[in-house]
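One chain comes next, on its own, written out as structure tokens in the form predicted alone.
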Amino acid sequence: MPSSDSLSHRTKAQALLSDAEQIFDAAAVQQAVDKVAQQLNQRFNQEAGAAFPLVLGVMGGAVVFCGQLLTRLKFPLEFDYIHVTRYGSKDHGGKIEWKVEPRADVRGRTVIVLDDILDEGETLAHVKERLLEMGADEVLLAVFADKDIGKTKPVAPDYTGLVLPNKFVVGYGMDAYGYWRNLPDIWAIKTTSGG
């Protein structure tokens, strides 16, 4: 029999979707992944003398995007992951801390950073700057989704699957309070702050 804590989490998770709006269905999500894969394949598979890139997935949000995108890439690559967090309040990030740095040497490499969403851009801007400081020749940002927040961000993605409205979204690696990363489609949920 499930514990009361387990049932409480299940109830909270289900409540988040009870009044949610589907933004993109699963077919649109897969088309977005295809789009990013085609663009990367064009650059790294057809370009004469193309680099042997290091691909870094940003954990944990990018795990779904990474897993599905990697199977579509048709060029030689090395894969690793990084884990970067922002400490602060639950709603707003604070200081950026690296929990896991790349194990592979980035010096002289083309590095492709994969992430689920470019929201305000502070974390990915920091990641790009840090990898360049570590000696990467170039750092390319490939995101499943770029959120249209209505203002300039400190960094722009080089490859984007979807553009999302400025709403609190879940699905395809993106979560709310730890729930619903596993959805194959994208949903906008209502938050207590009205976002």
Contents of the next structure:
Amino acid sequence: MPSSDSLSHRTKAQALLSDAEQIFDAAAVQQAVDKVAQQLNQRFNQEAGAAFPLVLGVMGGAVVFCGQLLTRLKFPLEFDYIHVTRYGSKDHGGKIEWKVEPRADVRGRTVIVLDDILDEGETLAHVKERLLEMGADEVLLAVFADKDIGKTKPVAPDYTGLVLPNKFVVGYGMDAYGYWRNLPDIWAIKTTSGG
Ligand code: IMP
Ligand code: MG
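Form predicted alone done; form predicted in complex with ligand IMP now:
After this comes the whole thing, all chains and molecules, with the earlier chain placed first.
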């Protein structure tokens, strides 16, 4: 028997989606992942003496992108995950807390960081800086989506799947209130404050 709590979560999740608008369908999402995979394959397949990169997924948003992208990468790599969360004022970058740090030694390595979305860019700017401080040779950022926020970001992605409008989205690993990370397509939800 489901609890009344799980029933209300189902109701809230359904309501959120029925008010949302699909902005990229599943085929467009898969095309975007193919594009990123192709670019990474080009870079890491052909380069003479290419690095054995450490691929770090930023959990949990990157889970779907990581899973689907990894199966398309045709070069030797090592995979692990990191977990960072950002607290506090959006305007001031907030405070970033590392819940899971990289476990492999990053010294001297090429690190490819995978994340779901670059929004203000504070999270990935911090992650990149930290990995370089830890001795990584090079840090490449591959994001499934880059949100067009109309402002300069502290970091630019090296690889981008889709450019999204400045809306709050769910699907393909991205959630609102924990809901709908599991969707294969991208939906913009209604928000009171825009953005
Ligand atoms: P940033 O530091 O503003 O770039 O924060 C990026 C993180 O915020 C992403 O990894 C997501 O976890 C989350 N995020 C930003 N925009 C959205 C969105 O539209 N939907 C869901 N999560 C988002
Ligand atoms: Mg995230």
